[in-house]
Every structure is written in C-alpha cells, then in structure tokens.
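The chain that follows stands alone, in the form predicted alone, written as structure tokens.
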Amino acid sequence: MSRVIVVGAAQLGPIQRAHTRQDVLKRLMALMAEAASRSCDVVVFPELALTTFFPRWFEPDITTTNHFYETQMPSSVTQPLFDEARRLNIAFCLGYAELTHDGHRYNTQVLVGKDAKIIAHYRKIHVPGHEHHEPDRPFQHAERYYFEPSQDGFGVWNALGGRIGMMICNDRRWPETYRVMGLKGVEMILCGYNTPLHYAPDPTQDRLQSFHNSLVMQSGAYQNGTWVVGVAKGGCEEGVDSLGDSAIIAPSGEIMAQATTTDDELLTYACDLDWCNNYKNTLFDFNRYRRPDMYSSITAQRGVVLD
C-alpha cells in the first residue's frame, strides 16, 4: 500500500501589525484552496502565522499584549478556516501564539485533520532570545518574557497515514529535537519559523542565516530518517527583514522543493514515507547501532562540563 502524504507548505509573506485576523485568514484559507487544487493532503503554515511576530517589542505590561493571543482554537474568528479545510478535505497545521485559560502564554503548534477536527498540540519547548527589556537592539527578540518553554516534551502522532512530529523555530537548531523524535518512529516533521536576517548577539551570523536553516534541517532529516518540512514567515516586516527558503527536506537530507521568494508562496511535493525506510534500516538503525551507554552526558547535565 502506497504511503505517499502530498504536503504543501505555505510560507507567508510579512503580517504587518495593522492586518487584522481576518486579513490573515483570507491569505491562508487561498494557500490552503492552492494546496487541495494540487491535491495536497495537508498544508502547513509558519510559527505564530495569526498575527505579526509580536515578540519584537518589549510591553512592560504584558496584559497589553493578550490581543496577539489565541484563548481557544478554534475560535469564532479561525473557525472559517477549519470549516474551509473540512470542505476541501485537506488536514492543515498551524502556529500561533496560545494563552491558556490558567494564565500560561505558549508557542503552540496545532495539528488538525482532514475532518477538521484537532489530532495535536505541540508546545516550543526551545524558547529563544531574552526575558528582559534590552533597549540597545534594533529590534527585540523577548520570546523568552512573552512564552514559556513547554514541559510536554516531543510527541509523535499517528496521523495522514504515518508517524508525524511537530517542532517550532528555534527547535529545529537542536539535535535532540529530531533525535527524541526518531527514538519514537517520527516520519515526518512539521516546523513552521520566524527567523531574522540580524542577529544582535553575533552580527557575523547575519550572512549564514540561509545556510545555517538549511543545514540543521537537512541534517536533522538524514540522521533520523525523516521528511522535514519547514515554513518560513518571511520578507520585511515592521521594518525587520525575515529569511524565506521554506523547503520540503527528505529523509536522505536532500531538499525537493523551496522556496524562491519570501511572500506568500506554496510549495509542493508527493512525500513517500517508506522512503525513511532506507536509512532507519540500514545506517541509522538505532537499535543496531546506537550506544545510549556513551550518551549519558546528554541527559545528566546542562551546560558544558570540562573533565
């Protein structure tokens, strides 16, 4: 039996903080129309693909923010999107900023089925960036004040016929994000970003940061034996240029579509899950090869120990 999963990854262009909801959702329900006229099973939008990457301004008072936060999902408000993936039959993933009912702010994921109906959450666990106010950046990058790092840990679900994973952002920097994932059969990664092309603490990083995505991506996809889709929400905005370069990365490490702009974009490809098969079977057959005893540095400690 065929285990092809059509994927479509919809990157989106600068979310200026003028556009409101549902200037957002009539550009993703299009992409999503353009990926069921390609008759893609699902299609995959960015982190935090709701509202502009807000984390850029520091508010003393947080509160003032709640407006860039989803309460309930779905809402009023996003409900036309799940209604419009349940009539094109399409199964859809989606980031967004969540601020839960017992006051916790999170970098969520969501995983929704073809039936509309809600499979996952994923949580970042990777927060990035700073907790506190610093004045002298261009920009802030405060998702450490406006998110709290997840402590549900990887999953991965049984869903579109296969093992599916999810991972936000900074994620996707970490090899023990793929890694945990692959110990639990993951087929398929699903990873939406907001990257700057400036890095304030190391400029010199600045002109890698195309290079530096690709490389951690294709190297996660090859070493656990997995498709890796990661979606950009690119291009300039509010004054701060974001990289593009969304790409669907194959099991063998190698990229079968990107992107070549960075607005609005979709990509495309027939993604055959027993591909994985060719490298979790042979090079990267973990119970053959691994030696977990070697390994325990990873989990006893934090930062690094000089024997």
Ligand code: CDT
Contents of the next structure:
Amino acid sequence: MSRVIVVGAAQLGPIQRAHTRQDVLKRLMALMAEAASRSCDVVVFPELALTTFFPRWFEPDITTTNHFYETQMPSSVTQPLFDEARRLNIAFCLGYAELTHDGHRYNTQVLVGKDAKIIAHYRKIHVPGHEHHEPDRPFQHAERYYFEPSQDGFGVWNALGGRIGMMICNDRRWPETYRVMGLKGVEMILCGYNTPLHYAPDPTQDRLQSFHNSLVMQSGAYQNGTWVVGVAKGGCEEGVDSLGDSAIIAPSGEIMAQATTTDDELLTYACDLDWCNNYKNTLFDFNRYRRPDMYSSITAQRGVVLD
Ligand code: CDT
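Could I see the form predicted together with the ligand next, after the form predicted alone?
What follows is the entire complex, opening with the chain shown before.
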C-alpha cells in the first residue's frame, strides 16, 4: 500500500476585519479545488483561518468579540467547505476560534477526513502574548486574554494512512511539542500560524522571523523523523505585516516546497511517510538512544532552577 500523502499547504493572504465568513469561505474553497485538481489527499489551512487575527485588539468586554468564534463546527456557514471536501474526496485541516457551550475559548484546529467527518480536534497548548491590555504596543497580541491553554495534550491520530499530529503556531517553537508527538510515532505534523513580523517585547527579533520559523520546524522535523507542514496567514492584515514562508518540510529537515508570496498560495508535495523510518530507525532510534532518566526536569519543573 502506498505510504505517500500528497499534501497541499494552503497559505492565506490577509483577512481584513470587514471580510465576512462567506468571503473567506470562497477563498478556502478555491484553494481546496486547486488542491484537488493537483491530486492532494489533504489541504491544510492556517491558524484562525475564518477571521482576521482579532487578538491584535483588546476589547474589555470579551463577549463583544463572540462573533469571531465558532460555536459549532461545521456550522451553517462552514458546512459548504465540508460538502465540497466530500465532493472532491479531499481531507482538510482548519484553524478557528472555538467558543464552547460552557463558555471556554480555545484556539483550535480540526482534521477532517475525505468523508467530511471530523477525525480530531486539537486545541493550542502554548498560548503566547499577554493577558491584559498593553497600550504602549503598536498592536496587541492578547491571545492569553482570548484563549485558554488546552489541557487536552498533544494527539497523534491514525489518519490518511499514517500517524498524523497537529500543533498551532507558537507550539512550533517548543521542542517538547514535537517530542511528545514523536513519542507517539508521529509521521506528519500539521501546523497553522499567524506570526507578526514585529515582536514588541524584543524588536531585535523582527528581522529573524523567517529564520526562526524555518529553524524550529526544520529541526523539529529532523529530530523526530517526521514531515512538518507549516501554513501561514501572511501579508498585511489591518496594518500588521505577518510572515508568509509556508513550507512542507521532510523528515531530513529539508524544505521540499515553500511559499514565494504572502498571499493566497497553494504549495503541494507528495510526502513519502516511509522516509520517516530512515531517521526513526537510525540516528533517532528513541528506544535505543534516548535517556529519559536524564530528562526528568523537563516535566518536573517549569522555569529555570539554579542548583
Ligand atoms: N499566533 C501565534 O502564536 N503567534 C506567535 C507570535 C509571537 S508571540 C507574540 C508565534 O509564535 O508565531
């Protein structure tokens, strides 16, 4: 049986505040149709792919932002994307803001099978930014106000003929993210992101956004012998410039396909999952070479302890 997954990384350009869900759905469906015409098995959309990146504004009454969240997936608005996926026989991965019936707010991604049934939900674990209004910033990154960090952990699911994991944006900067999924035998990690080029706490990092993005995803792929698919919402959204650079990265750590714009753009690559074993069974044979007894501080403590 073929262990090749043809992946479409469906980068989005900006979504402005005035754009409706229907405007966005048209763009997602156009990218999905293009992915299907290029024989993709799965198309991966970015983090918070249905709206503008609203954590850039601080609204003291959070309920006034409820319209940015989905209370159902699919809903009457997103159902056409599911219907189109079933018609085209293509799986997809979609990021959105989730508001649960009991009032919890998560930054969420779903993996949907070719039959348009939801295979898995993943809720963002590493929630970056700040909890309170910081008026001195040129724009806010109040994700910690708008989203709770998930307690559900990292999942890896049997899907598309392989072991598929998910992470969202800031998760990609943390080696633990990849390793926990690596220990569950992950073969492909799907990741949406929104990364502003300006980082207010330390602007010296601004010029390095592209480098850091590649650095973390390429090393995570290599060190765990897994494919990584990173998909941006890039370009200038409501005056804030964000990184493009969506990429499909092999278990060797090499970039096999990369976006050349910061707009709606589809990258595709036929990913051979068996390539993972070249790394999983040799240099990164976890069972043979890892030393978990030497790593206990990784789960026992959160911050630095000077001994
Ligand atoms: N969406 C998201 O997680 N963005 C962060 C921006 C830096 S933290 C303010 C990221 O890690 O790319």
